[in-house]
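Below, in structure tokens: the form predicted alone, a single chain.
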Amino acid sequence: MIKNISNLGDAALYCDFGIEVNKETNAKVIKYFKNIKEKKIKGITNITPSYNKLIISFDLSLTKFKELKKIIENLELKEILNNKGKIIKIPICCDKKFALDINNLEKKLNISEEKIYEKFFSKDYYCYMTGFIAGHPFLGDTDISLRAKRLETPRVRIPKGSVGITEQFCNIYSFESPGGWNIIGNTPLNIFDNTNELKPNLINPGDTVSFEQISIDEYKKYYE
């Protein structure tokens, strides 16, 4: 399943699963991620999955690259219970105050606002990875007709809960942060809970997200 394992700095393995970015490839990454995590292999300090890569950090005082590489290459994989992930419904308000880039997207894509939202809400999205900031999910795959490039000049501040699209992915900003994605709405849900040490992420790799459009009045009720 792994195409190649190489050094990443002095204390990490770079596991390459190929160039494809799709559910099938990502499912292999997640399978290794969960198996390695469950086995609690000596010396491993962190495991980071992405679209088609897996980075395994380790403590040089406890193990070495060649030793760990051999363990990973000979790892006996087992099916993980509930490996399919959860289906999570996320409400989004697309009021003008939240849809910061909808007008620009109409011009970029040559599609009406109504059509953009119709296409966006008509399908579910697979979580390939989380990163950039804590709990921030990268979700695919958007409709081909909605695949716009990032903003030429990223914003210094994007509000927490903002939902953005760029190329084949959409995302949800778990905190206020800089960013260059095209913002089309905002969710009132807390995507990352730093008070929950065991399960801080609402959305994890392998989960499926179903977006639901809500009105501004429905949005406000979450804060009452």
The other form holds:
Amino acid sequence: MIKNISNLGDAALYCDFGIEVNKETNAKVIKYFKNIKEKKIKGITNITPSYNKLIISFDLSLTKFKELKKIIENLELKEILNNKGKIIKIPICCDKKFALDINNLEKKLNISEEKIYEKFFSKDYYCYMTGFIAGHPFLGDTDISLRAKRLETPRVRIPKGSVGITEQFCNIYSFESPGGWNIIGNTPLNIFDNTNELKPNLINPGDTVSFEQISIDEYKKYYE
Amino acid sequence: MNESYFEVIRPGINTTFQDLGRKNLYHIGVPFSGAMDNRNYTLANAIVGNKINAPAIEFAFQGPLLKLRGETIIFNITGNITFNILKKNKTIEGNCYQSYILEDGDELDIASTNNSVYGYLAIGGSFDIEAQWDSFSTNIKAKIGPNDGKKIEKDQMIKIISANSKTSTRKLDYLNTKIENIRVIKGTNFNYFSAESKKNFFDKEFSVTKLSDRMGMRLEGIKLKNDVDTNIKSEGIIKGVIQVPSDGNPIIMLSDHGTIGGYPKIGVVISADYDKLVQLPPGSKIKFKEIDLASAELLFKLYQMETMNLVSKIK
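If the structure you just shared is the form predicted alone, then what does the corresponding form predicted in complex with the partner chain look like?
Complete assembly follows, chain above in first position.
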């Protein structure tokens, strides 16, 4: 199922699952990720699944590219129990003070604010991967009418909880961070809990996210 | 029971607890972190007789000024560092790679790193800090690790437990050398770049800019032109990856890097050269040299043997 394995530097395997970005390809990536994780293969220090790639980094004092490549190529894949993700409800407030880019998006996409939110809230989103910053989910796919490019100049600070869209994806900034996505709202939920070592992430790859629009008053209640 | 602590009179610029890093969390977005310069971190612990992965204090450019309260401890500092030990009636100029005794009321003034960026302070014994995800590395961006995920701050107390001052003072003769070229393996998007830029990448010099920290090192020089696409579908990255965003200036991912990136990768710095790379301060010139995988693996073996050899020479 992996189309090609090459080396990324001297201490990582770059597993390519093809150019397409869709749920099917991503499900294969996640299946490999979970199988490799379970096997606890000597020397592996990190496994990073993304839309259509899997990066396996390793400790060069314990194994080598060729050795590990062989192991991955001959890996017996098991069906993963609990492979069905959870469905997670995420409240978002789209008040003007949170929706930093909504007016720009109206221009970029040439549709009204009402239409943007109607399209955005009308579907559920699949979590392809988490990362970039801790807990940050990459979700998809957005309606075809909502696909805009990133900001030309990324923001230095995006507030924690901001929900952004770009291309076919949306995301949630788990804490304040730089970033270039078009921000349309903010969730009061804590997406990454650094005090919970077992389950730090609210959303994990394979999960489905269902966004729910809330008012500013409802938003404030989360902090009471 | 030993009751000692450091009083932080001056915290320094970027002073954090670090160890060998945090594994198996890239998939949730938590970077590896850990000491930037692994060899100097390792030597710091070895000289005071600590376990290889004991937490040490890493500082950058200007280090902390610490006052010891309580029982005597031993410590040493590694890197290329100017520091002084201020005793009641005298000042001792410190040498790196040599352990010293610090007594109640003594101050340790780590003034600066010289032509380098990072240095390490290890004490015999351990700091009273808690591990998170099996690591004592602090990641200030995600607020993960000891000291509530924060830098060491002015006026805080750093408690020391089980201080071990009985070991005799020890020393290693070692001088950090500068590196001529940073060796890289071609990246997975090397062919995105124009023929001229591919050549320039290895022929021209780049300089390290001030916009460099534990997350990444931004370089400036001749712009690298991308003929295919200045974005790729976001995917995992590792430390040492050299990404080139649309402005054509390379960025090298360092220990606290974001775990996912969407810029083309022109190259990856080899593991053997990482310690030397991170020590290049802003303004330094970098020249990249292409190398194949087999040579990189061999160079890493040599790097490791050299580190072990240094550890065995500590007297």
